[in-house]
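Heads up, the chain below is alone and in the form predicted alone; it's given as structure tokens.
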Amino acid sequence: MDINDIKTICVVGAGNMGHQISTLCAIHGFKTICTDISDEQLKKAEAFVDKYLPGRVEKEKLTAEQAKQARANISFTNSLEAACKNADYVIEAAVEVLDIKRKVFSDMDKFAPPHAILATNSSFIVSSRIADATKRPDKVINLHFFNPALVMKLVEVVQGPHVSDETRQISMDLCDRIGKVPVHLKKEVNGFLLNRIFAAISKEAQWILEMGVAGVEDIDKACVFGAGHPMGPFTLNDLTGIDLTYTIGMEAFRASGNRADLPTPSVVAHYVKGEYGQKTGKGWYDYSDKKK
């Protein structure tokens, strides 16, 4: 099996990452089925596609014919079985909870053809913790897209000890086919590659805030205008979600027992208040006035 055998892609989860990955695959010629248990989420995902594709035509990023073909390539269903049954490659983009992912992968394994590769978009749960929920552990891999998936070029392809070279190569080639830049991680490590680097920057920025050295805006300005980052760590955190930062920190602490891995007090405070960032209208910044 090689990349030329990949014709149909199933994306499990129609949230922000899932519907963008689905749109991306459809634009690049793959028959794509996006599935979610929530009919409301599926409607939002379909509405996104119907707005996004004409917008790309207006900006002359796609031709009208390309947009028409991309729309024809993508469909939506609340049936996981129907979505998986003819899939050659399945990308899971569900909630970052291990037990849920294991159940989803067990079901994906039942419904997808034996040759299908099962990938998780998880940003921190390694596939070795999921693979044994299936009967094809050699075909279970981390394929980590970055948010927003339609814009960010990087995809981390994480090859755990159970992943075959064929699965890794097809996954790398798939990234190439959809216009992404894959990087091969030869082993599993907490935080993978880029998030591990950015986590150190973000955690240090949070402690500078905790110590009262500088405020959120000034720390962000320093990283943008001094280090050349496209956005500051707090703006980025509001985009990716403070809830995810909290969850990752707690998961790291459970694994290591090192209190340095715990989320900072300010992260905990925002998490407890339900202030997760842009998606809730408030995080490190207040988005209620839509100026930020």
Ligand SMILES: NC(=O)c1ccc[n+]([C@@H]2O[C@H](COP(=O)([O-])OP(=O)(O)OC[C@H]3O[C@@H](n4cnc5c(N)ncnc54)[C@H](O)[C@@H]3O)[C@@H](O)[C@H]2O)c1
Given for the second form:
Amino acid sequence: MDINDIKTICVVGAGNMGHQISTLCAIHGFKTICTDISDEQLKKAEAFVDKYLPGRVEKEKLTAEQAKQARANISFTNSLEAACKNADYVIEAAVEVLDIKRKVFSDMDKFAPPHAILATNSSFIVSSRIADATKRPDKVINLHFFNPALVMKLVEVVQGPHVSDETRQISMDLCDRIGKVPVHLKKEVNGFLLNRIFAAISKEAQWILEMGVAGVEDIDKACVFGAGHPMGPFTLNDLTGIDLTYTIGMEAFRASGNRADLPTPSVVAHYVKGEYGQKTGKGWYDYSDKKK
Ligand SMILES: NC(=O)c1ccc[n+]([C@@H]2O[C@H](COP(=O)([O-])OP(=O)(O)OC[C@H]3O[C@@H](n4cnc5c(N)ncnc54)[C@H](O)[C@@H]3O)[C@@H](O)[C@H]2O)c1
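Next up, the form predicted together with the named molecule, please; the one we just looked at was the form predicted alone.
Now the complete complex, all chains and molecules, led by this one.
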């Protein structure tokens, strides 16, 4: 099998990442079926597509014909079975909870054709912790997109010991086909590549805040104007979700037993108050006036 055999892509999860990955695949000519357990999320995802595609035409990034074709390529369903039935490649972007991912992969394995590759967009969970929930571990791989997935070019393709070279190659080629820049991680490591680097920066930013050395805005400014980052660590964290930072920290602690991996007290404080960032209207910054 090679990339030319990939015609239909199923995206599981229509949240922050899933709806963007689905849109991306549809724009690049793949028949794309987006599925979620939440009808509300599916409606939101569909509404996004209906607004996003005409917007791209207005900005002259797509022709009217390309937008029309992309819209025709994408469909939405709350049935995982129907979504996976004819898929050649499945990208899971459901919540970052190991037990949920294992159950979803076991179901994907039941419903998808035997040749289909099953990828996870997990930020943290390596695919060897999921692959044994399926009967095709050689076809279970990490395909890690970055937020916002429609914009960010990088995708990390993580090849655990169980992953075949064919699965890795098709996954890298798929990234090329959807306009991304894949990097190959030759072994599994928690947090993968770029997030390990950025987690260190983000955690240090939080400790600087905890120590009262500087405020959120000044720390962000330092990273933007001193290090040339496109946005500061707190702005970025409000975009990616403080809930995800919390979950990743707890997962890392469970795996390592190292207290340094725990989320910082300020992350925990936001998490327990349900202040996850932009998606809840408040995080490190307040978005209630929608100016930020
Ligand atoms: N947010 C980011 O910046 C980011 C970046 C890279 C990777 N990721 C990863 O992508 C995945 C999704 O993250 P997100 O930010 O889009 O989360 P999200 O909370 O916005 O969306 C998750 C979606 O999964 C759905 N879901 C839950 N259980 C499901 C199931 N059993 N079957 C189908 N759908 C189910 C939810 O209804 C929700 O719509 C996570 O694994 C996360 O680690 C996130």
